[in-house]
Amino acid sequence: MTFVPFTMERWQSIYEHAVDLNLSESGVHPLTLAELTDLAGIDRGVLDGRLLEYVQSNGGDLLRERIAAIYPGATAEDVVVTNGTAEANFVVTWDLAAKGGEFIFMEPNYFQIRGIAENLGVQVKSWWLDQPSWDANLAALDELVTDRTRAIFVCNPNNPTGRCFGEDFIAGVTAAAGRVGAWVLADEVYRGAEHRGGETPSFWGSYDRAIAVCGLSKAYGLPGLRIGWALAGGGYAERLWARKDYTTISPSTLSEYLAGAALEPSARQALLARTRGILNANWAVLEAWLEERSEMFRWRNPEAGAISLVEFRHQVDTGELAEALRRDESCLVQPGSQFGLPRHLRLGIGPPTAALEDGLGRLSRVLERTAHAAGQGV
C-alpha cells in the first residue's frame, strides 16, 4: 500500500517560521502566555509550582467538565482530551477504521482524515460541496451512502471555504448516517469563530453515532497548547481513551492547567471576542483588496474561520504562485491544489492587520509580474 504524504501540513510545517509573513495559517494570532494569564486571571506562581508530571491520560476531571459544559447534555465521562484537535480526528478514524467498509469525507475540507483513513487501507468517497456556493447537496450525500458505508466525515464551519451550516445540514447528514447506522464524526474546530450571529450548532447530541470533534487552535488563538478533544456519548469514549493509550498517553502538565482556566465560562466568551473582532476587520481589509480585483477573483464571503478562499477567473497554477510568493516575497499562502482546488488560495485573515496588509501588498507585486509575464492585466 503507497503512503499518502500529508502535503498542505509538510508544506507549512517547512515555510511557516522561515518567511516574514505567514497568510496560510487558518487560525487568528495566537496569544501570548502572558496574555493568556492575564485575560483568564491565572496566578503565574501557581505555574511556577506545578509539578511537570503525567495527568490522567483521557484528561483531568476539571478540564473535561469545562469541555462538557460548552455541549448541553454532555458529561465528563463523554469527554476525552487529545493533544490537538489532530490526535482527537486520528483516534477517531483509528477506532472506526478497525471494522472496515467505506468511509465518506465531505470536500473540500482539511485532508488530515482522509489521509489517515486512506493509509489504513479504507476506501474513501468524496462527497463534494456544490461549486460556487459551497452548498452542502444532501441529496448526493444520500446517494453515496450504501450498506458499506461505515462513516461520514464532515468539517463544520468548513475549512477551507468557512461555509457554516445549520440544522437541517445536521438533519440530513445524521438520516443519511441513520439509514444505514454510519457513525458520524464532525470536526468543530472552526465552531465560536464565526463572524457574525452566535456559535454553529454542534453535532452533539443530534445522533446516537455522532462525534464532535474540536480543540483551542483555531477559534481561541492557543494553538501551541496542543489541546483538542472528542466528545462522544453512549460510552463510545471509553474506547477512544483506549486507543489514546497507544498514542500521546496524556496531554501537557501546563497545558491542561492552562486549558482549564481558558475554558472558564467568561475567559472563554472573552478569547472567543477577541477572535471576532480580529476576524472582522481583518475581513474588511482582505474584502477591499478582492474588490478592487473583482476582474480577477470570485469568491463568497466566509461566515466563520480566520480563511478566505478565492478563485482566479482564469486559469492560474496556484500552486506555482504560492511558490513564488514564498520565494521572492517572504510571504505563505496555502494554494488550493492542496484542497484539491487547483485555481483556488485560501488566504489567512488572522494575522496582525498590518500584517495582512503588508502580505496582501506582496501578493499585490506577484500577481503584477505573472500577469505582466503573461502579457494580461491586473
Ligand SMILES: Cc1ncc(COP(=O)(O)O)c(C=O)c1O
Contents of the next structure:
Amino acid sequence: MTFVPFTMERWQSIYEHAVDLNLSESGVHPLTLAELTDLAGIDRGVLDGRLLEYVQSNGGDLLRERIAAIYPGATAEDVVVTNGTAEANFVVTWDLAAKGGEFIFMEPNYFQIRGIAENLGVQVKSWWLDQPSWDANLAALDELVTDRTRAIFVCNPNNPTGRCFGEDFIAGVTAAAGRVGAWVLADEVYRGAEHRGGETPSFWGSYDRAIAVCGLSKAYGLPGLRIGWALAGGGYAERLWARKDYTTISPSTLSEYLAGAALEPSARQALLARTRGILNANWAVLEAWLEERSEMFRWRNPEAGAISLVEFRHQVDTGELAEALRRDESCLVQPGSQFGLPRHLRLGIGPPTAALEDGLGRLSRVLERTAHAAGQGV
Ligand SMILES: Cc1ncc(COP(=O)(O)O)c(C=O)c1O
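Given the form predicted on its own, state the structure of the form predicted together with the ligand.
Full assembly next; the chain just shown is listed first.
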C-alpha cells in the first residue's frame, strides 16, 4: 500500500512562515497570549505558577464542562479533549476504520480524514457537493450508502467552500446513515465563524451514532493552543479516550488552562465577535477585488470561515499560479488542486486587512504577468 501524503498541510507548513503574506490560512489572525489573557481576564501570575505537568488525558473537568455547555444536553462525560481538531479526527477515524466496511467522504473537504482512512486501508467513496452552487445533493448521498457503509464524514461549515448546511442537511445525512446503522462524523471546526446569523446547527444530539468534532483553531483564533475535542454520546467518548491514551496522552497543561478561560461564556462570545468582525471587514475587501475581476472569476459568497473559494472562468493551472505567487511575490495561497479542484484558488480572509490588501495586490501583479505572457487581457 502506497502511503498517501497530506500535501496541503505540508505545503502550508513549509511555506507559511517563510512568506511575507500568508493568504493560505483558513482561520482568522491569531491572538497573542497577552490579547487572550486581557480578553478572558486571566491573571498572568496563574500561568507563572502553573506546574508543567500532565493533565488528565481526556481533558480536565472544567474544560470538558465548558465544552459540553456549548451543546444542549451534553455533559462532560460526552467530551474528549484532544490536541487540535486534527487529533479528534484521527482517533475517531482510527476507531471507525477498525470496524471494517467502507467510508463515504464529503468533497470538497479538508483531506485529513480521507488520507488517514486510505492509509489504514479503508475503501473511501466521494460524495461531491454540486458545482458551482456547492449545494448538498442528499439524494446522491443516499445512492452511495450501501450495507458496507460504516461511516459518513462531513465538514460543516465546509472547508473549502465556506458553505453552512442547516437542519435539513443534518436530517438527510443522519437518515441515510440510519438506514444502514452507519456512523456520522461531523467536522465542525468552522462552527462559530459564520459571517452573519447564528451558529450552524451541530450534529450533536441528532442521531445516536453522530460524533461532532471541533476546536479552537478557526472560529476562536487560537490555533497555537492545539485544543480540539470530540463529542459523542452513549459511552462512545470513553472509547475514543481509550484510543487517545495511545496517541498524545494529554493536552498541554498551559493550553488546557487557557482553553478553559477562552470558553468561559462571556470570553467565548468576545472571541467569536472578534472573528466575525475580521471576517466581515475582510470579505468586503475581497468581494470588491473579485467584483472588479468578475470576467475572470466566479464564486459563491462564503457563509463561514476565513476562506473564499474562487474559480477561474478560463483554463488556469492554479498550482503553477500559486507557486509563481509564492516564489515571485512571497505570498501564499492554497491551490485548488489540493482539494481536487484544479481551476480554483482558496483565498484566506483572516489576516489583518492591510496584509490582505497587500496580498491581493501581489496576486493582481502575478495575474497580469501571466495574462501578458499568454497574450490575454486581464
Ligand atoms: C476541516 C478541518 N478540520 C480540522 C482541521 C485541523 O484543525 P486543528 O488546527 O484544530 O487541528 C482543519 C485545519 O485547517 C480543517 O480545515
